[in-house]
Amino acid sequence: MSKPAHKIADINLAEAGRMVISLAENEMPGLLKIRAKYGANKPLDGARIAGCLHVTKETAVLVETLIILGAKVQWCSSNIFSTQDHVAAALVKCGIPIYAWKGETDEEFVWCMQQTLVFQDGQTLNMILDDGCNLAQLVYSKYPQYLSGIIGITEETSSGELILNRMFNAGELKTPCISVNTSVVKAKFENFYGCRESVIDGIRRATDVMLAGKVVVVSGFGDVGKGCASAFKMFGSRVIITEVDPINALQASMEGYEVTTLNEACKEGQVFVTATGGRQILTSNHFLNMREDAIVCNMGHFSHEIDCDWLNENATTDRIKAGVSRYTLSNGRHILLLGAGSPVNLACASGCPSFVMSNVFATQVLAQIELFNNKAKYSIGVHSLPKKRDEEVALSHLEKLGIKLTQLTIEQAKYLGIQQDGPYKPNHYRY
């Protein structure tokens, strides 16, 4: 398989890459004692990953880690806005094969994937870390062959999970999986935590629009739900939640929040943010309901939980700004695009905060170590990390913060009937 050896934007933003990817380091101490702790055991060696993640810099730290591990490492993005052209091409300086830049077309994301697939040796792929099963779908369906190579597949959303899970229990699954988002420092962290945080970034960054006083509609209150919806409220928002899962519904009302139908709400909202893995949630009768200039994005994985293809082709549009789109519908009113149903944090800024998604390609990077390390103990299905393993990764996050953990005397760890360093909640503990 003939191939370019990388494709990016522009080489000579490197310098400026790196530095940006020096500060990200120094946020993300989880990996940097990862490195500390496995590098010397090279215990990815032998492993040849293809990654299929958001290239920005903090996916940067984690592809050097993998490579301090001893993997061979080629890389795509799992997002065609989301690239930070700059990281790139600093990861392609240092001799890292990256095809990825923002602003691909769907085409050229397929392309950018079949090139992570054969190294330039001409030896196939044996590991996956994938973001939102793209990869690993691409493979499972244009090139079965590599199939019964790969050792195992890690996956870093609930999108991507649902995916997996589906293909299992159709018979249709043939290699070992981790569902990072299984975890704990992944779930509760980035999806809450990050999530808060960086929607704001992603709007302000689009729209400079003021926040406080603004009728806010959140489509799910899941962990990203719930942290969005967080975010608004402290910014002054008036916050609507709209849910299926009557669990969630009745958390949100408990929490304050005011939860109904996206068939009312659409009259009143003046932002709406999906967040629910699913698709088709904000559609036609909901644009056409909302009020002038409603600012409507994304906080899940997939563009597809809002109809931009009726958006498209039923609404004329102007280009306000990269990743800012205003539509005029055929009743005369407005709404704001923005990074055409991409995450917007990722679309319009810069994702999730660094020290957040320490936790999340920690984790990555010990389920890469799992399988890789362990192929008679992992099955063939879709498995969560070992809670021994997320506690390692918290921990690895502590001594940044200052904090200082209480230990369990050998009188109380016989007491609760655990080992007096971990793991110290069951596999069903709801943290």
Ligand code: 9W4
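So that the term is clear: the rigid core is the largest set of C-alpha atoms that superpose within 1.5 Å between two forms. Numbering follows the first chain given and starts at 1. All of these numbers come straight from a predicted model, not from anything done at the bench. What changes on going to the form predicted together with the named molecule:
- Once both forms are fitted on their rigid core, the CA atom of residue 358 lies less than 2 Å apart between these two forms.
- Once both forms are overlaid on the rigid core, the distance between the two CA positions of residue 247 between these two forms is 2 angstroms or more.
- The Cα shift for residue 179 between these two forms, taken after rigid core superposition, is smaller than 2 angstroms.
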Contents of the next structure:
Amino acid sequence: MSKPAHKIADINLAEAGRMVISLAENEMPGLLKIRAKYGANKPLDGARIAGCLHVTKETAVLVETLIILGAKVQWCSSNIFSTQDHVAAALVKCGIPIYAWKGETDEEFVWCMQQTLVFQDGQTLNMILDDGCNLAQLVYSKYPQYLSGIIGITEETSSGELILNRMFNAGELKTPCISVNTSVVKAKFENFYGCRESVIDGIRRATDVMLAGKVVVVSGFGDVGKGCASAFKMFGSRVIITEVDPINALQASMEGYEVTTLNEACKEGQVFVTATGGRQILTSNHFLNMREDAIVCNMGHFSHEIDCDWLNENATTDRIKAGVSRYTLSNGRHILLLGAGSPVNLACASGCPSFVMSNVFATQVLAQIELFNNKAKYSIGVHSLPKKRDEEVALSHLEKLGIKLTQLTIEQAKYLGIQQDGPYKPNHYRY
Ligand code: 9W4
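Next, give the form predicted together with the named molecule, keeping in mind that what was shown is the form predicted alone.
Up next: the whole complex, starting with the chain shown before.
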């Protein structure tokens, strides 16, 4: 089968891409530590990784780390909008087969995934690094002949994990998998710190609005909601939380937030952020009760937390700029919808900071190493990374932050019934 060596928007952007990758490297100490620690042993020698994950500057540092550890990689993006074209160009310039560009059609998206399956020498993939189970589903549905050669799948998201578990329960799964999202460091960084750092960035880039003194309503007080609420609080906003879970509601109250229903809060809020993981959270009745030019956005994974369809069907729209739509309601008032309901930090800003992604991607690399090197240890099914590996990810970030870790004495370790060098907590421990 002959195929192009790569397909991207414009190779001339390579120099600009390399510059942002270099800056990202400095903010990704976990990946650099892994390069230093494992680079010589090449634990991924022989791995042929097909990767499907947003082609961003941070992913570039991930891809180049996998290569330094000995892997061959071919890569596509997991979202038609998310490719940073200059980054894709920089990777191609280094001979890495990238099939991704910003603004792919749905057909092109599938074509790009297909290009990652067979390597230039004719050998097929033996590892998958997936996001939302896109690539795994393609192989399972269209290329089952490749399945027996696949040693492992590492999956980035909770929605991908759900699909893998469904496949396992249906007896269809044929590969050991590691769900990276069950790792504590990955999840905390992406959901809490990542959102805390980027939600305001998204809203500010979209609207330039002052947040101090504003009433901000955050729906959902899980890790994402907690991160968002804390960012607004630090900015001087008055934050109201809505919750269905009494434990989260109580937590929110203990943090000093007012907790009430959206039916109440919709009249008061000036900025609304959904972060529930559910659907139909902000709907017509809420919109019609909101104050003039209320800002509405989502930080959850799916846009259906906001009833965007109702707005599109029942209000007239002015496009202020990319990612900012101003709706005129039947009552004459206006609503600003950001990012068409997509996560506002992604649609209107650059997503999580590189340091956050270093924690996420260091977890991915260790999951790839685990699966590729411990075939006997991982049965067909969906596994978590061992806690020692989770601790290794955290450890790899300490030096850069100037953190001095305390060492347990042998006696203290004995008293706690653990090893001196970890794992420090049982699997059920909640951080
Ligand atoms: N990005 C993205 C970019 C633009 C965009 C409809 C038009 C997720 C995680 C990481 O999804 C990502 N534009 C959109 S949706 C959308 C999404 N629309 C919506 O109307 C505009 C994405 C992981 N990540 C970081 O967070 C930082 N570095 C990373 O690799 C990246 C991108």
